[in-house]
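The form predicted on its own is given below as one chain in structure tokens.
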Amino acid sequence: MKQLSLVTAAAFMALALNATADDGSAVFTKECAKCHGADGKGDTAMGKKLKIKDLTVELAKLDAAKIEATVKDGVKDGDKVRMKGFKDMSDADVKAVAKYALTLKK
């Protein structure tokens, strides 16, 4: 599981670093959707396993700046890492993914 997470994170970072700012949707679809689902509801095998929250609900509580910080810094629950941050992702790509994610909210 740990190796899978590291490989997934490395692949996501490589793709994200090559994406343009207009590719927020493409980056989300290729990488984030594996856990969060194309619709953001987390109704995927990995999403269910990790007990991922429904982004369409969670995003209503967040603004773009908070989403960007979450993408960059990841999510922790105490000492447990729930989502690895993508610190090497360009600011333009982070903004693009956050902008796209906001389209998923209810």
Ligand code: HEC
Contents of the next structure:
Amino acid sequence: MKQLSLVTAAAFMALALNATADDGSAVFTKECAKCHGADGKGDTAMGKKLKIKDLTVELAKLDAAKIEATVKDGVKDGDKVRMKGFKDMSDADVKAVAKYALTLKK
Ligand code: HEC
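Here we have the form predicted on its own; I need the corresponding form predicted together with heme C (HEC).
Below, the chain from earlier opens the complete complex, with every other chain and molecule after it.
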């Protein structure tokens, strides 16, 4: 198990190094997939813990601007942070990942 997570960590680091501004899928894999799942369905350990909604369904209600704002500011439920905002993500990466997220829509 420990070895497996090391391999996963290495894979994520490799992706991190490869991530370029217009590669939304790499950003998604690196920053979002651990909660939302690679396919956006949220079928991950974190996703289950957070009772995350299926993003592929939720996306029907969202547009790129809304997703970009969500990535920057995160999601709050009252005072509780449900999803942390990615304050340090470059605007180019935010745009790219929002664009990529929209491709996961059902
Ligand atoms: C720590 C886990 C976590 C990470 C990492 C994460 N999210 Fe989220 N995200 C959530 C939770 C929890 C919500 C709250 C809504 C829900 O219940 O699904 C949410 C909501 C959203 C929503 C809004 C859905 C709606 O109905 O308004 C979008 C869009 C979204 N995330 C995209 C992303 C993107 C893109 C990334 C990567 C840059 C990302 N998330 C990273 C946990 C996470």
